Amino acid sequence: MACTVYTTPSLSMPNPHLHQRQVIFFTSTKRNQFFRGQNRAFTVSCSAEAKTVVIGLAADSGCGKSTFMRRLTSVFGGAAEPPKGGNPDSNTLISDTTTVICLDDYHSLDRTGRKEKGVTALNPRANDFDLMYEQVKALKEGIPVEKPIYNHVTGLLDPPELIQSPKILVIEGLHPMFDERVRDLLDFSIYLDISNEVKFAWKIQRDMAERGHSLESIKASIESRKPDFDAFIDPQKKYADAVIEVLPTQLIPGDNEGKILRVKLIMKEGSKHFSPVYLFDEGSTINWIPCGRKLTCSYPGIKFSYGPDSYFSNEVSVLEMDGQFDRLDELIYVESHLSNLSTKFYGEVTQQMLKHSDFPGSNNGTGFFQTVVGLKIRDLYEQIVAERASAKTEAKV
């Protein structure tokens, strides 16, 4: 058998984003060899039966992916942290079952190479999908990679940090679905589709109470990513297996705060390990207003609708949540009426939001259907490494 690892070598070299690759051969079915080089030694793993699963989140930035990030890896067990003993600025979160991997990492210009060429972020231009192809199907298939460093803080392309095949691997940012090799290795897609209402809400929320931006400073960015976002970013949503959509509330006429929300769960329909939430009926349209003595809610009310509908050209199922909740802890009235959420027990969708009450959007759908969508790919999870035990088994016969 053959293993690749692929590194990143230093960035004092004259081109730092070319990478290397190592090879070693094994004679043996030995599942562990060890591997000395660059100045480090680790284990490589080889079993071709223990494939990592793969998770891609795309939003674009502000959107709450670090939120999602935090109660999926919360579904699984364990708190996420940076690699100990690593680059106090990693990107990269690690559980006891997950990694998280910032695509950030895969930029091939840093801040002041973006500027000077005139591309933002997103463009693919400023990208190195090769690199990220690569260094996400090693560790899919088990093989530790050397992946690079983007510091947030100074802009820079950070020396490369050693990361090792987890169970699950997500990868989260701009782009997990923009390339299409990378996004054939996905087991499980999402898209986080906030409407330009809201995100311009929300970046101001968060760029003037929290980072001290002015209003015309955040406008200016806005409308400066927004090229490269509608024409690179948006239109991965099409590839997603779900979509979070989230708009402004219909419950107040001509509201334009951003405080009331209006969110979708768009599931594909037909995608393996993956059967959609329904409402009551499955298959039918429904919309229910389930304020009353068993729900606490005030103005403006909650409402939920559910339905079969199209979303480019694929069959979708779509259950939407209009207003905010008053009281979590009655949110297992809601829970009881959804069916096929795949929890372990009654009411686990309502514990894990309790759980992190303090997280945003925990009072409204963004919150609700991230819960949900995180307990479905434990589900999907689960019948991956059924099914691939099964083969072994089979194979053994």
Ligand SMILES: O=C(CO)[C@H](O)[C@H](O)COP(=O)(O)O
Second form
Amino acid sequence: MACTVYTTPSLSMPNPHLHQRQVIFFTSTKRNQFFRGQNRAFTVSCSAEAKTVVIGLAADSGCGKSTFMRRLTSVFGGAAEPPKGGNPDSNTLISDTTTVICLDDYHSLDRTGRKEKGVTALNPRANDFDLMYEQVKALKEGIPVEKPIYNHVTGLLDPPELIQSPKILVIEGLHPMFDERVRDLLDFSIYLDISNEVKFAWKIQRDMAERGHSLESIKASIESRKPDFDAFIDPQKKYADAVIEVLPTQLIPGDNEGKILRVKLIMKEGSKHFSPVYLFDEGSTINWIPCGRKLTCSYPGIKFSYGPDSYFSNEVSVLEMDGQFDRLDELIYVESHLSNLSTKFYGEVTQQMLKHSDFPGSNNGTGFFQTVVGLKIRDLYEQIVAERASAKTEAKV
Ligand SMILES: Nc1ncnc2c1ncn2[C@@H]1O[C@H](COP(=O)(O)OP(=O)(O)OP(=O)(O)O)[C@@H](O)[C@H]1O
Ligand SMILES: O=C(CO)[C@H](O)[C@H](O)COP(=O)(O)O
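Could I see the form predicted in complex with this ligand next, after the form predicted alone?
Next comes the full complex, this chain leading.
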């Protein structure tokens, strides 16, 4: 961290007069403090450099954040695990390059507190945005923090855990783009926009099949969260650099089963370090049905679309896939028609998809576009690192 040190000639002086400045590298976490040394007083004033690349991932609960995180960390290599020897109910996942923190840890009200006050976890009143901002900022500047833990098993706030500043920090949860101060710390932001019909289908699949909840309780839970979801979570999508929107298919008229999906990757134009992926010809409007000799498709087939559009008054490029793959190895045919994928070798998207074929959404646009966004994030990270390295070299010359 680069800091300016102001020194005084002697401690005996009233109102220390700052007369000397020099820039040093200071590793203490004690910033902007007044220190007394041997016959000298020091005031350390730091304008800390960003060290960590910060990514925000917003979505409602049960909308695929964990799955997306697993795909992202896999792109960087290495497995993501909870902090070693820590709280077994920690929500944090750490790999060699990335640390994923769950913003549920900034709930200021525990489950009982929320019940007493009649607010949901989606309501800003149930969350501590000041602490979220302070800690994300500190981590971005390379300073470790003691982050609280929200325990989803007990519904209580557990003692904090120590989080070291990683190369890439992902903040995932309900509100990564809600608070302007936190939003400004993000180098890239993603919103997973799951339509109500699909969210319902996924919730039924998980909460009924895997958690034994009744259909009525799932419906009631979705309904009770909806007003706060509409007020506080959904509006964040206008800030996202990339939105993955998941809708029911249009290939089967009237389908509301939520099994075959139409998925849009909405990519903001002009975001720093991010250039949208395109199909065939950048900026053109394209409809493509790739089924035939090179891609096996069963009913109802696969349709891709690509083109420019406007999203909350921002210029965007939209890539859409409706339908699902029968054979994942044939995805290479689709991949070879896409450009600007930021892959390191031919077929890397297909390789990633095959590696995680057991993850939800691997046969459709959800898994495909999550993988593509993961590769774009790796590219963004590498660009930022390269820029910093060249800035340092220039500063030395
Ligand atoms: N792409 C997908 N296709 C089909 N189902 C999916 C997909 N992504 C997620 N799901 C379903 O939603 C469930 C939740 O996914 P995941 O754990 O990734 O979401 P989450 O947002 O992290 O959830 P939570 O916040 O509740 O922990 C999965 O178990 C699966 O049933
Ligand atoms: O929306 C959520 C974020 O994932 C959860 O509902 C919120 O964190 C409260 O958790 P719990 O239901 O375990 O008390």
